[in-house]
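Presented as structure tokens, the chain that follows is alone, the form predicted alone.
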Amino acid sequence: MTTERKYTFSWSTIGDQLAIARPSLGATTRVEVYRLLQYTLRDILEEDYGHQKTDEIFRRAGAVAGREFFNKFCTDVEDIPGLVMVIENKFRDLGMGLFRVESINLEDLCFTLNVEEDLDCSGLPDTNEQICVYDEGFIQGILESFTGKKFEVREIDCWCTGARTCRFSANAVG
């Protein structure tokens, strides 16, 4: 495996001068454009590395994004209710989905979470497959950043399995 890298993610990589760079179009775009990027990237990765490795790559990328999301928006949060409120508000504000906590077991650090109107999959055809592995990593990254513990996050219901909402089980491990 090569370790040569062109860059390491930082928020400056994705640009912070949009008022100058996109004075007419601004910071928003359509969901189809985001999904075009995501699913063409997935297509090429699956072609080269297969389904399981692609899921692993998407989950790892999601975890990086979740950590960066936490570092940008959540570092002032002091408790789980505050963290949930920030995530709910930012998900809505950024058009990522409607984040909700279905249940929490604070003693064991077990969560059941929902994302309705999910950016990645809401409205896609039913495939009987849970496809939100990027979201699994994203949630994992947030929870690990907040708690300092390792988490395993798995999607348990998905729009693409007919559930019409994405539900995730998040459990501290180790």
Second form
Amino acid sequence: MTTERKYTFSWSTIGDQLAIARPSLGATTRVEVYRLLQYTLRDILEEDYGHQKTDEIFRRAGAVAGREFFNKFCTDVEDIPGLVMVIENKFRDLGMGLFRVESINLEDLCFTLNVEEDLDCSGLPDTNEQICVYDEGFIQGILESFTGKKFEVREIDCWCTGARTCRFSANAVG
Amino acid sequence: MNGNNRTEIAHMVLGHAEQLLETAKPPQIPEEFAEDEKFVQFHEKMMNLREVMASFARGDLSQQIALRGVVAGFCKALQANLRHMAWKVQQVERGDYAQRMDFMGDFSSSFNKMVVQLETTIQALQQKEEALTNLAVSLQEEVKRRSETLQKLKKSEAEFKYLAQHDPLTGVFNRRSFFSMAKEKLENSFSLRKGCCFCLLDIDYFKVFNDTYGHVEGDSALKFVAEQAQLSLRKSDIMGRYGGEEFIFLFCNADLSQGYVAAERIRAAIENSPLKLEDGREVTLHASLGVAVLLDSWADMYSCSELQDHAIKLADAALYAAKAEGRNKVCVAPLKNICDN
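Please supply the corresponding structure for the form predicted in complex with its partner chain (the preceding block corresponds to the form predicted alone).
Below, the chain from earlier opens the complete complex, with every other chain and molecule after it.
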């Protein structure tokens, strides 16, 4: 596989002058546009690489996003409750979803988390597929950045499997 | 199947569904449908839903919801919200009053108000506690300050009392305290049927000493004599300054010979311990003493002050005799009753 790169992600590459660049439309767009991008991208990736490889790519991308999210918004937090509060507020402010904690076991570093009104899947048809792999990676990226440990995050309920909320289990591994 | 049969079957199925929703005891699958896979699946889904709702009603949020579909999804959302709410409450319990909720309708609004009120109340309590702590510290400081003042006052009182009772130069009892003390001691000795001796001491040639060495050394001589005499006393004896270079003693529970021995011990102590002057020279002082006895049997006939006056007169005469006989000497007064005066 070629390692030729156009860029690696940084916040500056996605533009930080939106007030000047989009004086009329501002910093937000509609969910359909975001989903249009994600699911057309997914369509092509699946076509070229298949379903499993695509999931893996989305999960890895989510993990990069989670790490960047942590580095931008969460570096001042000192403990898990503080981290949860920042994530909760930022998810809401950025319109990403309603992030909630169901349980945290600090001894084993096991979390049960959920995101309601999820940006990726809320309102999608019931396909019997757990679809939020990007979110799995996103949560993984945040938790790994905060704890310094490897995490495995899996979606256990999804809007697309008939649940009204997306629920994730996150466990430290290794 | 005719129309009547279809209606009858539909009513049986609906009746079973109603029982699943409404009755406390879950219904058995009717025999007619026991082999019908679809019916059995529906029955099991409804039973599962009943169990989930029952566990929620008990407050058990750990139930795994295996069902799919909209109703199950709402149950899962409710479960997730309730668990998140429990987590929020735990954070508040740990002292994080920044927690807020914006779901679950009225409950969220009440929760948020409660947390704000809790934080306000706790802040008020903390302020009160701080104020009380400050007050306690101030109080402790005030108590300490008062205690120190009281100590100083007591010390001052003790000093005044001492000055009121003692001769400021020699430290022995002044005349008034000596006689007040002597009265008590006399009464005590007489009650024990014991006699006592009074003794007068006069430093020999004290005027000459003063003229030779000056009044400062004269004061030193008085202090020195008082010290030597006090060192020679028994515990029960008392000593006072009688005036000028004269001292008075009461030897308790002592007859005339014991009184003589006590006086002689004082005289010898003065003679045998030279006084060191400021310039380093040493001078030997002498004293003359007169001793008189009071018999306990007289206590029945005379008052203490009468006996005291009598004894002092006799001791004074004995002192005069000691001076007359060449000084540096103890003379005892002959036993003489008051009525013999």
